[in-house]
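The data below hold one chain only, encoded as structure tokens and taken in the form predicted alone.
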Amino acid sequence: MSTERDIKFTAADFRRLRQMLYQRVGISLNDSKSHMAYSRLAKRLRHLGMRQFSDYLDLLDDVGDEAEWQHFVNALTTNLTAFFREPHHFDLLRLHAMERAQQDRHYRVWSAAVSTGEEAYSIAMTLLALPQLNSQRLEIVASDIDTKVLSQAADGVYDSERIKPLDSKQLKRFFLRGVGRNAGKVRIRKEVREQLAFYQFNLVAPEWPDMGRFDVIFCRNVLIYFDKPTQAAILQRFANCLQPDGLLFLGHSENIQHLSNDFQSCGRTAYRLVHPAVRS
């Protein structure tokens, strides 16, 4: 690693940083991510007046400042999302919700890595458009480890470019267009935002809070950042959080075939919880 940068960042610093991130949130950075780690954290070090990464890592270890740890985690997590990304998942969600619409209970969905909110609002728009589903019996939980993107998601404000995939009916029903200094932006309508409950959530925390059981869990393009044992542990926890025949949606590059016997494929990167009696 280059020492010509204005902040000293050695190979030992990167190894230590990787271990600290893994221990904190379970994310495993490979060797190719050293430049990314430097570029994302260097700004924070400059803000703190530090000139070498070892001092910053010492600060995290010695002081244990939770706010600073959150800066560290926020900087090193990747947030890439879009409205109705991988639309086949929302087609399956729609069918699944319609099948359960007649049941006298809440329909519950968890977006477990919500990022800036597009996924959770896409879920809400899909389900609120169903005449069979009473909005009073709809619960959507949206969580992420990154507090910065969670705040953006809760605000529900986006550049107009972000809503290009949506049709005119969706835009009219679910969005408000900004005027004046907010021109070029849109905001999710209040009645849609109020369908969502936002929480910070660490998927590798020793204990998960009791959130009840969900009909559907979205956790897309997240498992790829964990090692295989961590992936398997998270999948086991997801299985324990799902209703019978509940659905789990993963990212386009994620395959759990050899990691869990709790799920069977029911579509492209879509999995259904297997009944306990038939699990091997």
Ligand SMILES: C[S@@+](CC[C@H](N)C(=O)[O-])C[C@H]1O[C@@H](n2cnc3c(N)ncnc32)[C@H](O)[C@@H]1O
Second form
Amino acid sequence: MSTERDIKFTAADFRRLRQMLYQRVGISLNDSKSHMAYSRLAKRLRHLGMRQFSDYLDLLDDVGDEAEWQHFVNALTTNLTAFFREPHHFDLLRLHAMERAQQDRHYRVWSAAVSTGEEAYSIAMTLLALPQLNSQRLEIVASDIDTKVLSQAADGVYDSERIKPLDSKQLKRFFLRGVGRNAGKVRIRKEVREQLAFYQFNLVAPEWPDMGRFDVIFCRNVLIYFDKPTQAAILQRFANCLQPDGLLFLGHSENIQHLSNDFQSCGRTAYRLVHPAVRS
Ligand SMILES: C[S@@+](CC[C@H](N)C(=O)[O-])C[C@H]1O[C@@H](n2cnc3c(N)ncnc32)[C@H](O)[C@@H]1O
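Based on the form predicted alone presented above, generate the structure block for the form predicted together with the named molecule.
To see the whole picture, the full complex is given below, headed by that same chain.
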């Protein structure tokens, strides 16, 4: 490890940290992430007046300080996202919702690693724009393990730079522009924010609460941080909480071939739940 560092961080500390993160949230850090782990946590250790990582890891492991665990997890997640990222998914979502708009039940969508909210608001904007779908019948659940990004998502405030992929109709209907000290920012309108329910949710928790069945699950750009057995276990759980013919959207570099028989491809990183009778 670098001698320039003011806080002691040994190779053994990194191995221990990696193991603790894996057990808690399923994220597998490879050797190249040691510098990232140091730089993301060093500030926290300085804040706590600690001079070595081993003391910090003891605080988590031995004392079991839950609030500190959350700081640890929040620091080590990667939250990159954008409005209408992978736009082809929203075209499929629109078609799927239109086909089901007349059903006498709610249309339910889960954004299972929502980060700062752009994905869930893109889902809301897509569905609220459909005249066929009654907004009273629409339910969007947005979850993440990271409480810091979840709180940003619930606030729905973004730098104007981030709304470049949106057209003027969407901006007018779904956003408010900041003025005065909020100039350069936009906020999602209250009626759209209220369409979403936010929860902290750990995809690798031993038990999942019963959330009912969803028509669509977005779980994009998070499986990539997990190892194959963890990915397979999560896919199985997704299959159990989708409606027949429900859709699963994954991230652009996530491939579930050989990991599950429950889904068949129906587009670029888009999958449809296979009817149980057809599964091998
Ligand atoms: C790269 S972001 C993806 C955001 C969005 N889905 C997208 O594709 O634009 C990955 C998100 O997964 C979340 N995450 C990581 N491990 C998780 C876990 N075990 N349970 C739930 N969310 C997790 C992170 O906090 C982060 O916000």
